[in-house]
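The form predicted on its own is given below as one chain in structure tokens.
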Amino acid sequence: MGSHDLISIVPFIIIAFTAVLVMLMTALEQGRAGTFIITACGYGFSLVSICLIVPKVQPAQQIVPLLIIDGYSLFFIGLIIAASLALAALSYDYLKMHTARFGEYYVLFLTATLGAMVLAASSHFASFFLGLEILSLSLYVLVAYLYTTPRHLEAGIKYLVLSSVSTAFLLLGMALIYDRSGTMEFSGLIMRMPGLAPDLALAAGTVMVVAGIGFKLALVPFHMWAPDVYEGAPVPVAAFIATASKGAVFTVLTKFFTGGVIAEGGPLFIMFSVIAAATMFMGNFLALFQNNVKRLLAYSSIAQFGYLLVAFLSVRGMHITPVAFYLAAYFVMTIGAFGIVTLMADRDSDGDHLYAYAGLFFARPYLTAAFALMLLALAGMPLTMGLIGKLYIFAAGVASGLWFLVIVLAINSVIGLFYYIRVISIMFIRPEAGEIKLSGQRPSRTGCFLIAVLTIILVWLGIYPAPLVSIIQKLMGP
């Protein structure tokens, strides 16, 4: 491995170095806030060392041949950098509330954040499967890191037991496909999946990868696990699942099934298509039956995934501009989302009953207008990045001729708004004097700077989507 080379794998160094660094603070015994100092410094310089490699890896710059390291990786690897850094200053008086062990969830978190780095990277199946498993493992135990009910167990172990089995599909799925390419890279399996003979092993190999990669995105008919594992864990690591770790793995899509490997109109292309669709009404006609906050952020977040099937059906690496457009502000609205939640939380609630927020425009105006704004931009609403993304990905499909898929979107859209406007309905219902209940302790003043940070953001590119849109050119292309 070469200086070069060196130099662009610094953010994982960096991140990789910081957990080890946690865990013998942890083993030391050192006190809560140097923990989460070292941890916030350790993104912080990470997120800092993608700033500065940016012009040394143009063009493409192959780490052996598991990681390739190029404007599209680094954009994503510094989105999930950035999240997994809010959502660390999140957890902060999240776990102080639950006198929970600080060291070890830090440490877990970290490691989480390398394998979506990981994925974010890879251009090989180890290298996949290698990210995939150090995400994996992390999650398992961060789901049911508090265990002090048995909602919290349930929620780990039946993403243990579901996610390993997935797992099992998706290397069975690998081989097949390897036995009749003789290839494991990304690049190698591109250039020759369309030029082989349609047999059984290569068909079942590839709806096994799909199937994997379906229940990591929680795709349907792979959804079931994400309600329940997203009401069971802490509400940041809900939140990390629902963003760091499901973008990371969607990166993973658009590299493999990418150019030729889906022919529009093929076997691919129309099982894709029906995925697509069944996701964005599956997820949101169950989200209008859902009284739990996590469990309608769960299904509002399968249906945006069907959104983003969508834009890659309609680009198939030819134009990335709109999924990266929609993945950011996704990450954008749903860590503020969730950042509401974990605020609102309390030791006996993680503040995800509906009605715990009814009234609470009139205890917390800002809280209440920063979660409107987060859940209208969900819903695709003016003056949010979410209209900017949902227009980008509307404008690729009509572009490709998908119209059946931008019919479904724009008919999910509206169906989405309904459950949306119903959370910003109770938060504005008047109660009568002394009747407001409200979930949760005063919010901490990190948690609000957070919100506010993400929702000037939202905003900002929701009127002014210019910059992040020459970033995602410059460093993807047009």
Second form
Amino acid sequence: MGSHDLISIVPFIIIAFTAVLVMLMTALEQGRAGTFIITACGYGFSLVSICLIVPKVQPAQQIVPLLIIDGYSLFFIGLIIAASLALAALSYDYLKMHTARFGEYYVLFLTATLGAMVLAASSHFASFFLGLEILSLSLYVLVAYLYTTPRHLEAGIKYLVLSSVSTAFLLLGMALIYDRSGTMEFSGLIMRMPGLAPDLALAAGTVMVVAGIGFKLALVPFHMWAPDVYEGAPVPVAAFIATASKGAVFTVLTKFFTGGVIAEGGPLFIMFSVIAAATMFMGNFLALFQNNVKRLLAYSSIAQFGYLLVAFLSVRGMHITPVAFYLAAYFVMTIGAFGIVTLMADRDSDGDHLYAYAGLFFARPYLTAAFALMLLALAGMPLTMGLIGKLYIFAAGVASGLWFLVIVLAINSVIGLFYYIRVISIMFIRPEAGEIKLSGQRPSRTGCFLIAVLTIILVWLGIYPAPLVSIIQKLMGP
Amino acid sequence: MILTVVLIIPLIAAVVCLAPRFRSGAGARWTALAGMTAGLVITVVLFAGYQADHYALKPQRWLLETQAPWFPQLGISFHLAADGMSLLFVMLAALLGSMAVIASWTEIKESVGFFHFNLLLTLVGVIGVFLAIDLFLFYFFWELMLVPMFFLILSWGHENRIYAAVKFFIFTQAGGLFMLVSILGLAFTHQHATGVLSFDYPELIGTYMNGTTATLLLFGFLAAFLVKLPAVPFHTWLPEAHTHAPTGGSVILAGLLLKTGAYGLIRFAFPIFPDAASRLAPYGMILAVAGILYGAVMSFAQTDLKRLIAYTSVSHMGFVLLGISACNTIALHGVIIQIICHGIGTGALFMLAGTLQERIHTRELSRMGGLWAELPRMGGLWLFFALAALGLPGLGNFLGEFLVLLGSFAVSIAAAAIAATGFIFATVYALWMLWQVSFGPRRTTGDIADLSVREMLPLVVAVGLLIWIGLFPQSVIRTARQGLETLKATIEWHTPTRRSIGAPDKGMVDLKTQTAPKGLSGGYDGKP
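Here we have the form predicted on its own; I need the corresponding form predicted together with its partner chain.
What follows is the entire complex, opening with the chain shown before.
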């Protein structure tokens, strides 16, 4: 490992170093503002370092067999860090309401980010597993961080148990695949897998890996945990699970099941198609009459990953650009939506009851307008990144001739529209005079600023998406 | 360039309406009105300029065109263009937009700025739909109309507004999504054939595809256009939305949003899929005739004034669909006139219904009556617009429907004959409405004020326009003619069966042998 390699992993080093620093500060009982500022600086420096090393990693930079730093991984690492930064900022005011202990939260937040980054850069089963475990172990604690409330504790334990089971499956699957192929490197596997004689062990191994990944992505039928955990977790943590964690695992999915491995018409392809269709339908149907905003967003995020799978399966046409663009759009929309829920939260409730939002427009017009835009973006309406993302997914599906999935996607977009506009209707219906009562305190300034930034990004890239697309294509090829 | 301006003026006005100082009060109203009037003035100037040199059929395809790169990675550009037909429709949009602002002057009292923001944004979408000839841009504007209209119904609508708004949104969005799939399918079929990925309308015309592909792709477009038009049986969102929308919203819905469906059929569905479209045209005629009769009968059965007017739209849009399905010069001229006159006439009826509802706080016909004596001005206008709706000769609506019948007679005698009975039903429901509202015993108490000058002004303009179009249809026909000729030439040119076999099928007989040469030579002057 030369100095050049070290430069390539500077973003990782910065995050790890910041985690250690925050841990020391906590041990020395420093103030809570200090820990947040150090964390934010860590994320900021890491983001800057990514921009600086982009020119150095063309072509791809392999760091020992474990990590690969190329345009693809750097783009997603950048997204993950940006998302973490936003969520760390949102967490600050949320935590202030509930607890006095900040240090541990931010340490775990940083390690979770580190795990997600390792996932996005992994090129080997070992680093895949390592990243996943760093991420999951941090999340177990984060979900249950406000352990004095039974709800949070329950969610934490549920996530711990189910996630451990899925990890066990994943490990066994990896072992079986290794047994048949003799390699654990992705590049080697992608070359050898199509040539291997089909047998039970290989098939079982592949299915187990898919199950493990499917659990993390909350794909149907491995989705049961998502609404409960989202409901119980602190709002920013739920948003982290929905974006950074899922996004990181999805990058592994696109990296591993690519090219020859997921040949069109093959059994794996059919399996993923069925999962995609089921995920879209289940996610959307379960969200239809949901009265808890966090659960609704959980189901919506399940359905969104069904949409993403359509782009993922479009192996014949453009493949990576739609996935990357939609993930970026999904990050913005989801963090925006959860961010507003965070701002609605108060000491007693997480701002997740739908009717707490009734007539909100007439009390907080800007916040409501931003929420409406985020929801419309999730539904794929124009003037937002959501439409361009949908366009890309549809385009990928049509270009590859996946007509079945494209039609399912269209039907589901209509079903999905219903619950998004149901929330919007509730927010915009004028309440009877004197009936507006607000839950939550005045939204914090940081939170409002963050939502404003996200809304501007959402609309700007929705009207003029060319810059982001050209960045994606420069980094990953068309 | 001027097209971008036409599009941007209402957009700027919309954003200005959001300014905090305009949130309630007259500022937003005047801004909105100024924005729409400015758009109207520009389009009228363009129209007048075009009238000046109309006799020469110009060689170029578009009167005005502007193109800028937008999303080059997918071959999507910001491509606006107008021929005579688009120009007429944009003018209609600006006119009805101003009318809608005036109609909402006293009705809207809460969140005035946000109301006008939505109203103007809907109009931006409508105008964009009429001008965009990049298919993705078209879809963009198509969807853009929906969201603000949804908010208009949701926030300022009447009793059952949530249901109406959600139903409207979901129906039209469902159609729109299938159109998006078709647009993409078309673009990739084109890429497959030529190697160029493009969403540009002039590029996509004449894309070679086999019959099944063309039919399937056409179905996607039809899903959007027939829902929007609406054709029976996809009309169920319409009575709800029209009835529960605020007056301004109803005017825009009936006057413009329905027309985008007709425009889409004429501009996109037929020229891009000439073969498949002419194969499906007979079914279109059946739907059209069903719509004419069904709408008329349902209209007669209503007890809610706005619902009654809404169903007359279903009936009148049946004529539009009939004319488009017949697809010959006479019928298409009729369609254009019908679209414009129905937009103006129904817009005016909804405005009248709105002013009445503001006064007596009900839309129930059973609680009206006897208003003529007390409200002579309103009574006279009711009479006029009811007669326009039933197709009184001398007014534009009659001319439109007559030309449609004349054109479709050449294609299918049966369809034209049955559709003609629609006139009878129209007479029944229009006179019934008039009787219920203006005559008979008075069923309300208290003083009711007659129309104010503000309320009269747009209605008088509408009266003038309907008479003018009825008596001098030439200017409209002349303006639309070149665009329609080009479209028809495109359709004929790109229809391989007709070109190679040389024996035109039934639907095209008159089109090739009679009307097209006449139209091209300028011999046909559009007079019935």
